[in-house]
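In structure tokens, the next block holds one chain alone, the form predicted on its own.
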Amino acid sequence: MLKKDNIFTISVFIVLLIIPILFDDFYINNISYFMIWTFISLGLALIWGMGGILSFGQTAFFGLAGYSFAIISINFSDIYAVGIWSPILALAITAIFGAIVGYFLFYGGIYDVFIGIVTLAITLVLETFMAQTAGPEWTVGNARLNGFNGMQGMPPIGIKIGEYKFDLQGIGQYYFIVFLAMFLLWLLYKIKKSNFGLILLASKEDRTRVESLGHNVKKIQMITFSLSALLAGVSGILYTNWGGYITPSSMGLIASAMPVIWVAASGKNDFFSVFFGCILLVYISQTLAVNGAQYAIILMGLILVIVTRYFPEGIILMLKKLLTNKFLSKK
């Protein structure tokens, strides 16, 4: 049965099925564009709005899975079906770096600011280090790292039967994007419902009283981390598809600090939220970017201070409860 209050996230999604149909192929590409942000931004409101752990480390798995991703795709070019079993296998890499630096954090007693320390430190190590891999030594099997210049070369995700090819390009991946934000959403809003969410949430709160009454809340801990990872991840591979390329910069200082803006400013605490604020803002700030970075770094930056001090529950949120509250008062 419909919930009432479900009337606005599925009016969104109605609007993003048909604008195949209203625009042309230019529109569609940019709005996948923005669209491949959001898992990144899923990853981090799954690990901060429910399990109160902001992470600077979401760019370093979305460049990790960009670069697993090409990095097999281009060495397996000529088995088949590389096109499927890569990104899968480059997300099961991510997710297992994630358990691995998830279980160090949160088994080692490290939590609050220093996280967020140590998840910058890894982000920025493997950026300079993906950074110096420029000279012909820099290899894995066929695959050249390129250093700052990134890779590039990589076969596309789809599958070849016959003759007939089935790339995830254009409309094609404009509709899988959609349809996966859609299971992943639906699958995030069960993970909160259940009774890991609810011990996730209430570890927020207070983590040692949770401990007390007998539930594993590092082991929680760390399996959110490697599924905020591989979110970021699912990002990485998408981007890398959309854009035939994966460089270092996509996992900078300024890369870092965008999907806690997208998050915090979209509210944290919603992942509806979190999805279509993500959209809106990248959308501005690559609007902003064609007369020059620094203007959407400077907005970015405006918008964080004017929510954390006037919107704490995040713009996207408290415009949805209104949208609601208003549509409700009318039946």
Given for the second form:
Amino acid sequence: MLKKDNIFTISVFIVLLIIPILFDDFYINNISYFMIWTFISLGLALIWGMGGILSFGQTAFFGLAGYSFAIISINFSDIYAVGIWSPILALAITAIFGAIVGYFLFYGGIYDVFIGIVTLAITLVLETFMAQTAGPEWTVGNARLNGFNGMQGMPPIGIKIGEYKFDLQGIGQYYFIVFLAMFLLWLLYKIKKSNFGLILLASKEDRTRVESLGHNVKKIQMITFSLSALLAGVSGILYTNWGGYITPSSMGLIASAMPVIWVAASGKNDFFSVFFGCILLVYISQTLAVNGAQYAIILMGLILVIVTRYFPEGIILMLKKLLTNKFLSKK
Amino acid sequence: MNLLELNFVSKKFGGFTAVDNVSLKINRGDIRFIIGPNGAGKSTLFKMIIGVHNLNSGQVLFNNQNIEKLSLNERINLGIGVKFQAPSVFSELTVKENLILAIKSKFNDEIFSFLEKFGLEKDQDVLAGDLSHGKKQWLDIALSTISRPELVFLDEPTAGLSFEETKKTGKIIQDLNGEGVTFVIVEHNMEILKQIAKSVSVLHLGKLFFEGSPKEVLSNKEVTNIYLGIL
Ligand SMILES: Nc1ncnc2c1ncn2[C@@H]1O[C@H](COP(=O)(O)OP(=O)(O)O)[C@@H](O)[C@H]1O
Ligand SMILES: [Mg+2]
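Structure of the form predicted together with its partner chain, given the form predicted on its own:
Full complex below, order starting with the chain above.
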């Protein structure tokens, strides 16, 4: 049965699917870029919206995945299907790193605002470290880390079979991202409705009570944290593939604040709202940034202040509920 | 055989001893009441047994197994249920989701029989946060008993309930006890104690002060004096 609030999800995806018929490559590539950021946002919605744990350093995983992908694919560019397995390996590294960080956070008894502080520290340490790798001595195999200029020249995601060559670019990249987003949104809704999701939602209210019903909350939080790292990693790899570069500033203070703003402004308790809101907000940022990056940052800050004050639920989620009630409630 | 055995357990908060060398044995099938004035250490004793608080000294044996090194969820999974003093149901989940969380599966039959037992069958899709106080208490008790633990701790299960609601709560506890669940209950309410208690322990200033049958405890002058604040 079609649920009422699925109508928006379905409409948006229908529009996304027909956009390539109506627009040229320039727009398609831009929309791909906006959608790339939805994965890190969905990861944050998972750990923060569902789990009540605010990570301020999702960009650490974004950067780690991007750099891992770059390093691996540059070093093994001659090996068969590197364009397929290097992103997968980079994601695995990121998920494991996420699980390790999660282990120390949750089994170490770090909670609430301290999680934000620790995760922010991790991303800033990674940024600082990568920024000082400018010298020629900083290489991993054949790959130069290249300091604050970042890494370039990695082969794209894709595969070559005999004569036939497929690279994740242009319209192929666009559809790949749309289908990946559909799949992950579906998966996240499944998680939300599962026992796992129930435990996570409940632990947001009262951790001890959930444990007193026999659930291993720390383990569940660790797994969730690792999943959210994985999702941030998806963004990082797609970003690196999209532009052909990855820089330390992608793990910096401003970069790490952005997902928090997008997710809070869109509505952290609803995955679809986060997906859609993130696309809109990245679009707005990019449009403004043409006239200077500082305008975009100021506007995002302003949006955060207004939203927390007047629409604590999130603007997109609120609009979605409003529209659902207005147009669909009489049926 | 004793289901639960405490040997000389103590708990200090800073320099203050909240529970002082308490030893206690609970038999299978018992409904044990633990009474004592506010601040006597009753809730602290509960939390030490289930693992919310670490012990400063002493032993906790459940089914003859040392459990004081286990975490809260590990102890629960041995067959222990608990309801804390403050009603704590998950207000953003529905009544049914609360119970699914507690039973760890989707056995609808069992969930429905519990909804019925606690008079919550019409509320299964209501958010737990919207329930009346009495129904929250019942849902909370249902959460602690639905997985059929051998031993259940209830910290003030009738706080804030009316006379009728208290009686009904007593009846539910008695029924579950008849099905084999052992209860340890902290209460102030002497009516429910008279209604269902099989044995009573009195805690005072962190120490075990008296143990006996409900009759013995209620007729004991010193116990009455503790409650009146004379001792
Ligand atoms: N977490 C804690 N930290 C410090 N003191 C506590 C803590 N919990 C309880 N206490 C103190 O221990 C004593 C016993 O408390 P409690 O076990 O809650 O009493 P009861 O449940 O019998 O009313 C009280 O004096 C209380 O202030
Ligand atoms: Mg108490």
